Structures are given as C-alpha cells and as structure tokens.
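Here you get one chain, nothing else, as structure tokens; it is the form predicted alone.
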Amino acid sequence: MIRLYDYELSGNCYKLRLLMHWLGLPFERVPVDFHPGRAHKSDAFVQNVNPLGQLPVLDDDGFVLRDAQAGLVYLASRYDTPGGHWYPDDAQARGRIQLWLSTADDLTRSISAVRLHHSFGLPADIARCEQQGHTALRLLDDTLAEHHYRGQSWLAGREPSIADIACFPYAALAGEARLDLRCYPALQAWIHAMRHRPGFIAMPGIIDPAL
C-alpha cells in the first residue's frame, strides 16, 4: 500500500493525490500537522521520515521519495498503463516534461512562499518571490498561448502529462498569494481545462466544478 505523508493545504501534496486519483491507485494518507504544529520539523519526523523536514513524502512499500516532482515521475512510470500519457516513453516528451518540473519548483519557491506568508505569517522575501512568481506565470501563459494556436492544449504534448499536474496547483492558487491571473488568459483557460477533466478532485482553494 502506498502511503502519502500529507498536508491538506499543500499544493505539492495535492499534486500527488491528484495523480494517484487519476491513476486509480489506492493509498493511505498520513496527515502531518504542518501548521501550526510544525510536525514536519519534529525530531521524530526528521529522524524517521524525511531528514529535510519537508512534505510530501511518498512511501511505496518501503521505497521512499521525498520530493513532489520525483513522486510524480515515479508514480507515472510505475503505475500508468502501457502507452499512458502521464509520462510517455519518448525522449523528447520527457525532456519537455522535465523542463516543466523545474518550473514547478520555481512556482513552489515563489508563489507557495508568498501564500504561506499571507496565510500563516511565515517569513518570505515578498517582492522577490512575487517577481519570480510572475515570471513563471508569464512563461506558462506564453507557452500555452503558442500551443493553443497549434491545436495543443497542454504543456508537453497533445495529452496532459505530469508536467501539467506539477505546475497546476500553485498556478491555480496564485490568488491566495495575491497574484492577479487576469493578465494571463491562456493560463486561466488551462486551469479551467484541468479543473474540468473527468475525475478531477479539488483541494482547499481550488474548487471542484462538479460540486
């Protein structure tokens, strides 16, 4: 059984829940009191789960991964059906996906940091993070606009991939970081398309349109 050390409000935890849901994978959620308990920094967590004191952590029958993007790659590689689209067995597609996994890390360092500051008062260099967040959002918007004119709706191909899942949460949660998405129309259309895919599940701050 897959275990996910999880925090309900974390976009990085959510992206793993979302992929496992779309793959139809059963898993056990192990709640971690990120705030206010800071259980991810406790001695027990650091010594036994993740020495970096970070979430999420994925444990698949003893195989442990301590990074959200690495978790996406692993889950799609192991559990997607042969020929599946989440992490296709094609060198160029995987290269494109890897670029967006790096962008997902940029979104975490910027938008997530500002969101945590506004939500919980955690320290952050707001001006720098806001600038970096807008840089990543603009890259997403420009790319999606170009793809739209070629008849392509997704970041790395004609089907959604883990690139889309990786970048989706913190782009969709940009409003909680007080970043205005109205100047990114292609990005807004992509967020809408993600939310309306069959089997979509929500998290706090990202509404399920089926509800």
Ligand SMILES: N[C@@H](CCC(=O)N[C@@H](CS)C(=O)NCC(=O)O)C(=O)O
Contents of the next structure:
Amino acid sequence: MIRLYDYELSGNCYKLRLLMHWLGLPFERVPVDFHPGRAHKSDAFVQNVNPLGQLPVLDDDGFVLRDAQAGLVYLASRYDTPGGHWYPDDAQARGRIQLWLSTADDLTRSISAVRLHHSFGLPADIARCEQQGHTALRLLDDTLAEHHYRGQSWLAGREPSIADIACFPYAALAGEARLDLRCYPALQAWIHAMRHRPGFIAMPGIIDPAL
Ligand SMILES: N[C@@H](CCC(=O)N[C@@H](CS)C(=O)NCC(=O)O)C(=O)O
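In place of the form predicted alone, the structure of the form predicted together with the named molecule is requested.
Every component of the complex follows; first up is the chain already shown.
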C-alpha cells in the first residue's frame, strides 16, 4: 500500500493526490500537522521520514521518496499503463517535462512562499518572491499561448503529463498569494481545462467545478 505523508493545504502534497487519483491508485494518507504544529520539523519526522523536514513524502511498501516532482516521476513510471501519457517514454517529451518540473520548484519557492506568508505569517522576501512568481507565470502563459496556436493544449504535448500536474497547484493558488491572474489568459484557460478533466479532485482553494 502506498502511504502519503500529507497536509491538506499543501499544493505539493496535492500534486501526488491528484496523480494517484487519475491513475486510480489506492493510497493511505498520513496527516502531518504542518501548521500550527510544525510536525514536519519534529525530530521524529526529520530522523525517520525526510531529513529536509518537508512534505510530501511517499512510502510505497518501504520505498521512501521525498519531493513532489520525484514522486510524480516515480508514480507515473511505475503505475501508468504502458504507452500512457503521464510520463511518456520519449526522450524529447521527457526533456520538456523535466523543464517544467524545475519550473514547478520555482513556483514553490515563489508563489507558495508568499501564500504561506499571507496565510500563516511565515517569513518570506515578498517583493522578490512576487517578482519570481510573475516570471514563472509569464513563462507558463507565453508557452501555453504558443502551444494553443499549434493545437496543443498541454505543457509538454497533446496530452496532459506530470508537467501539467507539477505546475498546476501553485499557478491555480496564485490568488491566495494575492497575484492577479487576469493578465495571463492562456494560463487561465489551462487551469480551467485541468479543473474540467474527468476525475479531477479539488483541494482547499482550488474548486471542483462539478460541485
Ligand atoms: N522541492 C520540494 C519542496 C517541498 C516543500 O517546500 N514543501 C513545503 C510544504 S508545501 C514544506 O514542507 N515546507 C517546509 C520547508 O521547506 O521547510 C518538493 O517539491 O516536494
């Protein structure tokens, strides 16, 4: 059984919940009191689960893996159907996906940091993070607009991949970081398309259009 060390409000944990849902994988959630408990920084967590004191962490029958992007690569490689679209077996597609997995980390360092500051009062260099957040959102918007002209709706191809899942949460949660998405129309259309994919699941701050 797969276990996910999880926090309901974490966009990084949500990435793995979303992929496991779309893959139809059963999993057990191990709730971690990120706020206010800071349980991810406890001695027990740092010594036994993740030395970096971060969420999410996957445990697949004793194979323990920290980092949301690493988790997406692992789960899609291990559990997607042969020929599946989440992490295609194609060198160029994987190169493009890796590019967006790196951008996803930029979104965590920028938009997630501002959101945690506004929500929980955690310290952050707001001006710098806002500027970096907008840089990443602009890059996503420009890319998606260009892809749209070529009849391609997703970040790394004609089908959604783990690149889309990795970048989705903190782009969709930008409003909670008080970043205005109105100047990113292609990005907004992509968020809409993600939310309307069959089998989509929500998280607080990202609404399920079916509900
Ligand atoms: N690169 C990591 C970053 C994970 C991360 O920053 N997680 C947040 C929760 S969403 C966290 O644990 N923050 C506490 C910290 O960085 O000390 C990943 O993608 O999983």
